[in-house]
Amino acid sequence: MRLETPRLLIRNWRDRDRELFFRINSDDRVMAFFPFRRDREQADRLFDMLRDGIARNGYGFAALELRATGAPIGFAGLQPAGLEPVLPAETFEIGWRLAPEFWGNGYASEAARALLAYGFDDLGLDEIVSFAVWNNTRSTAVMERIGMRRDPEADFDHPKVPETHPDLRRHVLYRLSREAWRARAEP
């Protein structure tokens, strides 16, 4: 996978964004929303199962790099969400995360409108969902910049959140379908 925008190359990770996503990975304003920081061993872990399976599908998290210095910046895109029950098991979600230095720019809109003509044009999905908790405004923000429509009728408590954190459980779903973002992408 690599797609391109005005300011941002979405590409598979090499050895050189190591730093970046550990960094990211352990970052308490990063992880805010998550009842984990990756120590190194397990955010290189992550990182070789994110590059192996993006070289392997095609999608997947990938390295958001800066097109104008070549910095890496964070990541974002698309992988099964892979939270069945809650959500059937061929759905796919859009995600993102960015070294803080970097938020406020558009930098994760930017990469997700790329992402989602991905997967509606090149994927042939249906549907794209992303989630967070439910007090998350950047990432929500994002979700409707880009789109998406708050689901409030499968908002849900998230599986894999331990209940030792009660405030990070519940999450919002959002959803767009493949034909509300060609009607979006009209002029």
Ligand SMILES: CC(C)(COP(=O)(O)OP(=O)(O)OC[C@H]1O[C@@H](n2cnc3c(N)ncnc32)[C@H](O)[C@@H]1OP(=O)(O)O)[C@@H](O)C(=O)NCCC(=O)NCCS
The other form holds:
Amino acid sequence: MRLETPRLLIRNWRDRDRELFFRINSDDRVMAFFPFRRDREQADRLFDMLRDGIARNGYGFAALELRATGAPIGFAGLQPAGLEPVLPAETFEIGWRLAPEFWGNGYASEAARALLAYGFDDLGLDEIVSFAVWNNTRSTAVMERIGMRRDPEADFDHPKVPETHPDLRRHVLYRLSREAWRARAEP
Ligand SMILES: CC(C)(COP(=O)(O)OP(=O)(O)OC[C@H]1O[C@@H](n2cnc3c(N)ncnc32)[C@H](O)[C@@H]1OP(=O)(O)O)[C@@H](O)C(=O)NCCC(=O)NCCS
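Please supply the corresponding structure for the form predicted in complex with the named molecule (the preceding block corresponds to the form predicted alone).
Okay, now the whole complex, with that chain kicking things off.
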């Protein structure tokens, strides 16, 4: 998998990205809306799983590289949401995570737009969803910026968030159908 946008390369992981990947899985600011932090060993294990999955499937949470410098800045990608029974098993989600020094430049939205096109045109998806803790407004702002719409009736308590973190349980769901995306993309 390799997609190009004006400023970014969306590509599979390389060993030189391991340090950045660990950082965005352990940093308190980046992980503020997650009930866990990953140590280096856990981050490396997930890194290997993502790399194998992308190589096998042609999609997954992939590395974002700044074309101007070659620096890895975070990830974005499409993957099965894995949220049964809240969502049907075949549901695909779009997600993102950037190191904080790269926030505020439009990179997540730029990557996400290319991934929507990839998901609808190349993978043939009918719908892509995204979800976040209700007050993760930086993330829901990306969803809105790329044309996703909140489905207020689909708010849910994330089944994998433990009782120890009640403030991180309530999630909002955003959706985008291929038809709505096409209508929006056309001039
Ligand atoms: C969610 C996250 C990826 C959003 O990052 P972000 O940088 O705010 O989002 P974007 O890339 O869309 O950038 C938008 C911002 O860049 C600004 N911007 C600057 N230059 C821009 C450009 N050339 N094009 C577009 N936007 C630009 C926009 O005005 C906007 O600023 P604002 O936040 O002050 O309104 C980031 O906050 C993050 O990694 N959070 C932690 C992990 C996380 O919670 N992930 C989601 C879990 S559901």
